[in-house]
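In structure tokens, one chain follows: the form predicted alone.
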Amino acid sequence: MPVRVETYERLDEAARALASSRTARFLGGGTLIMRAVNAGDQSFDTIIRARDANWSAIRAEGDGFVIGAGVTMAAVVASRDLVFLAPVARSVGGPAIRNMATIGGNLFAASPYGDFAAALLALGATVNLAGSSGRGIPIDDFLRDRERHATSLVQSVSVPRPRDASAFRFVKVSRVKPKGISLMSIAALLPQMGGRLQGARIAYGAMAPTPIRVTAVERALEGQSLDIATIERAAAVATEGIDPPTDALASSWYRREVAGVHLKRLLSAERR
């Protein structure tokens, strides 16, 4: 089946024409659509695309960044504003996959991929749509309703920057290094007041369809000092009210088994 490629100059006029449509899909990086192209994906018969310059901007905004969610894995690398989440973008493929892959893929990336989301979901972004006024969406409620946004067209996320850059920390775990898919991924915001944590919020990838927050662990974190007996207790509910899948990485009980190893690493600073 041929496919169309419609291109327009405002992020609005892509948005419209994604909207009221059920058979097109939006053009980012082309990590994921051009796959589905190349595998004869019957979906769809029209790709659209957008030229709007603001769609792969980084500006500053009150205490963080608003993302463009055309910016690429490779410009989150290179941007001097942006260190805190370069770890992760390196983390997502080679070279050639990071000058690609985009913020808004990522968001719509199925497990095992989306471990930027992972990290964005850690840090309590807010995805911001095309097209629609007032304020955007927590990425919590984005994520658990991402088939309902699915003919949406993301704009851009807003990052809140980490006072201490220590606070946030992100591990990958795969089986290939540098560059292998997520067995799983661990993304974690621990802010401390006087010596104790206050909001943490901890984000796994690979774990579940979309990635999840870990709530029993944050309730193990919650006001507590960072010491060895309190990651204990946060290892030990690793995988408290978590279902985790079996595919051809690795088996739901593996995941199981492993989380609590690499969240206490992580939490311990540990690098491996």
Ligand SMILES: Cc1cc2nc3c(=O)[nH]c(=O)nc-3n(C[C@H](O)[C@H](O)[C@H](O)COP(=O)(O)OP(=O)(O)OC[C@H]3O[C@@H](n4cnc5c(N)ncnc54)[C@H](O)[C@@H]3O)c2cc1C
Contents of the next structure:
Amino acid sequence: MPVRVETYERLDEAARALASSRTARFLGGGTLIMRAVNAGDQSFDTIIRARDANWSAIRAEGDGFVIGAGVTMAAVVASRDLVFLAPVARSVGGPAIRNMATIGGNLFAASPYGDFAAALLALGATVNLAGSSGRGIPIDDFLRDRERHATSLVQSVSVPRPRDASAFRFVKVSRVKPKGISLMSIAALLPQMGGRLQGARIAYGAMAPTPIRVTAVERALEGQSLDIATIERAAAVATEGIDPPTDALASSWYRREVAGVHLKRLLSAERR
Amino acid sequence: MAKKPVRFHLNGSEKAVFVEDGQNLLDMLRRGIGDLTPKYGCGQGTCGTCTVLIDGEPHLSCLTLAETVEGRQLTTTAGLASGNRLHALQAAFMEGFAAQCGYCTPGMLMAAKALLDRNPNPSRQEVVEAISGNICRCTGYEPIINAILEAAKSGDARHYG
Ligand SMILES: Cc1cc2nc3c(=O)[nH]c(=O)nc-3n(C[C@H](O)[C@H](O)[C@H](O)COP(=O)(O)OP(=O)(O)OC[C@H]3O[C@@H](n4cnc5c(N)ncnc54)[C@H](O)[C@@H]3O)c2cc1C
Ligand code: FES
Ligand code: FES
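With the form predicted alone done, generate the form predicted in complex with the ligand in the same format.
After this comes the whole thing, all chains and molecules, with the earlier chain placed first.
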């Protein structure tokens, strides 16, 4: 069955249309949705798009930034405000993909995709839905209930600015360089107070159906100084409570074996 | 099925064409306009041979919904040469045997043009980065990378095309 395309001028109109149909999908950059159309995917019959320019704006607010869901990876790389997210955006696909792929679409991308969403998870972002005036949804909750949000339109994401440049670190592990799909990605927010970690958040991409927090590692880090002993203890529990997937890129066993090694490298990295 | 009119610029000339719902830009360019320079390789975003420039930036035409190019400036490999005069990139590809079967070439040329338009003097690493979304199964990439660096050196990659 061919797909139907509906175009709206405003995001709230598009959000209403999306909410009223289980078989409609919103068009971000289209890198996943058009791939599904080309493959004859029958799970949706309508594509909804909006021309709203607000949707791709980046603005400062409070002690962070509001990034429109339509902002592309290339726009993040080019932004002077979002320098801390540039290495994450640069790790997604090749140059053409980065000109198309949006941060909104990345929130919905199935594993092994979702490198940007993993970074947003570590940063403690909130997800703002179109047409809901209240507070945003913590990204942890959004990703946990992602299926349920399939009919909501993400308008933007609010991201707190990390306290200093070295407080946020990201690594994407892939076999093909410079452009390869993640075996795993690791994002770490490591705020320190008086030489001790306080409120550390660690997230993995490609280690579960959605990006996940790594609570065992966070517990090992909390209140400690980021020294060799702490890093060893954190690496030892790198996959505690996690059942990584087997896919065409790597087996569950392999992911489990290498997770601690990559986590250790990231945590012991000098200020980059 | 509903047909929608779309207007845009292709290699400097105005075009108007009807598209079908869900039609991708690659199909629209090839079947609707008759520009056969962008190729179909995978339809999945992985090979890069369908790369075209939209407002000067590389995009994968197989993953672009055709109707979203309304009012935009498109460039394909058909727009590179001026008359009989090859673009510096095309000349360098020919001189350097950077095309064997040639299937990846239109995508490589577009990715390279986007790079040189922004950065006329790229490093080797920057060239590798720029074509990282384009797969070539024949050349082993070295002749392509060298050709792009040669075109940059010749200095007229920017002057036409
Ligand atoms: C060759 C290739 C390489 C890739 N490499 C990577 C990679 O390295 N890392 C990575 O993370 N991903 C990668 N991807 C996957 C994908 O490109 C990215 O995840 C991208 O960010 C998805 O965004 P999009 O705007 O293209 O999504 P779309 O295809 O437009 O949408 C994807 C899904 O999200 C929904 N959606 C999009 N925007 C919204 C919104 N605002 N509100 C509600 N729903 C929405 C859509 O309905 C759809 O279901 C790759 C894809 C390809 C084809
Ligand atoms: S045909 Fe578009 S990337 Fe292969
Ligand atoms: S020349 Fe044959 S694929 Fe590149």
